[in-house]
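One chain comes next, on its own, written as structure tokens: the form predicted on its own.
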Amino acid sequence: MPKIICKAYGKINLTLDVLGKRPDGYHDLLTLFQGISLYDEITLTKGDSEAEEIVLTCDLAGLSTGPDNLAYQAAYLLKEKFPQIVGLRIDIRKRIPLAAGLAGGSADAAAVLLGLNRLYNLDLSLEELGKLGARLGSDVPFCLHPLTAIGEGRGELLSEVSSPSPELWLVLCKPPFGVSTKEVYQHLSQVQVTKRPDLAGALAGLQSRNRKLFYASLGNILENSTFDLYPQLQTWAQEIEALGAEKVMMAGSGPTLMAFVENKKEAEKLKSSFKKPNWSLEVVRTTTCEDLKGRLIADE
């Protein structure tokens, strides 16, 4: 059976500022998105043309494979628009930790949109796929083309950065628990914010390759809320910084902590030094154009 294998790259927020609450209940954001080399692998297989249902499997026990899964929803969204999508099988190999603030679900949905577009020759542009993806989640449009981009609105309004991030190495440190994104946003109004991220400074640091300016400009406004709810996270962030990280900050709404270091060797060293039972520790780098060129593999 014809199939497509697609890499679903995760993302981080280099800067994340919350500007206010919208009438629709969401929040207006100003963020600098960045793709990372950690990815799930999505395999899409054409099945029996007489079979109508979408079948989804995953190698991670506990992850729903029903209609509430974003990858399933992405396939169903295209199936409604293109009736030739029948008898589809979706297999997910998970590497992005769950509930980590790394957009694992959104990345899977984006990979399904990209893969089906190729598998069924739908000829949809990235812009058209992005509009469909925004109906599934705010991070899905970025995950379609995860390099470096400014996100506004709910995060779905994207402006690609002309000077994308150079290769940066970091260690993703996820403790063995998740946090509620809804709770983090709700609690934000109850904490005092003393410093906001500097998007202009981060962009200037990228363009000039000034690492000191770049790291000084990064920030995540949600840290104020998540650290207040889970004080131990801030203590762990300080522990990681003491091990030699150039910058430590939280990913998304948490609880993953991101430790930026000079190179891969330093990343491996920090990973081996930070010993915590049941933590997920991943050495990753920022994505490049070359990563995206090879993300779709056809298997006839």
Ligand code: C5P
Given for the second form:
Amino acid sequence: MPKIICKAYGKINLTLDVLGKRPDGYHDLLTLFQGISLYDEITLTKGDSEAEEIVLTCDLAGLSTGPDNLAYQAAYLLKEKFPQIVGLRIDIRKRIPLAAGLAGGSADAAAVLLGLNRLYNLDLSLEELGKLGARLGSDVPFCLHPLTAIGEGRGELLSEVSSPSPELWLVLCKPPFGVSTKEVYQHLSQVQVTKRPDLAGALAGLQSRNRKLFYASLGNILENSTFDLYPQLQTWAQEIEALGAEKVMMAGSGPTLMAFVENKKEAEKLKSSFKKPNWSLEVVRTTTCEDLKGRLIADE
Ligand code: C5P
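Could I see the form predicted together with ligand C5P next, after the form predicted on its own?
Let's see the whole complex now, leading with the same chain.
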């Protein structure tokens, strides 16, 4: 049966500022999104034309394979619009930690949209896929093209940064629990925000390759909320900083802590010296245009 394999890259936010609460319950953001090299692998297989349903499997126990899975919902959304999509099988090889602030679910949904677009020759543009994707989750539009982009609105209004980030290396350190994004946003109004990120400074730092300016400009407002809910995170962030990281901050709504270091060797070193059983520790780099070119592989 014809199939396609798609890499579903995760994301981080180099800056994340929350500008206010919206009437629809979401929050208006100003964020600098960045794709990372850690990905889930999504295999989409055209099924038996007699069978109507979507079948989803995942190699990780504990992740729902039913209609509440965002990858399932992405397929359902396209199936409703394009009746030629019948009897689809989706297999997920999960590598992005769950409930970690790395947009694992949104990445899978975006990969399903991209993959089905190719597998069934639907000829939808990235913009059209983005509009559909925004109905599934605020990060799905960015995950369709995860390089470096400014996100506004709920995060779905994107302007790509003309020169993407240079290769940055980091260690993703995720403690053995997840957090609810909704809870983190809700709790934000109850904490005092002291320092806001500086998007303009981060962009200037990227462009001029000024690491000092770049790191000084990064920041994530949601840290205030998640650290207040899980105070131990603050201590762990300090521990990671003491191991030689150039900058430590939280990914998305957390609880993953990101340790930025100078190169891959330093990343491996930090990873092996941070001795925490049951944590998920991943050395990753920022995504490149080359990564995105090779993300869809047809297997007819
Ligand atoms: O869009 P997504 O489903 O990923 O968002 C998960 C939850 O995070 C939302 O239900 C909402 O509570 C919160 N959120 C928000 N403002 C955003 C993005 C997410 O309040 N811009």
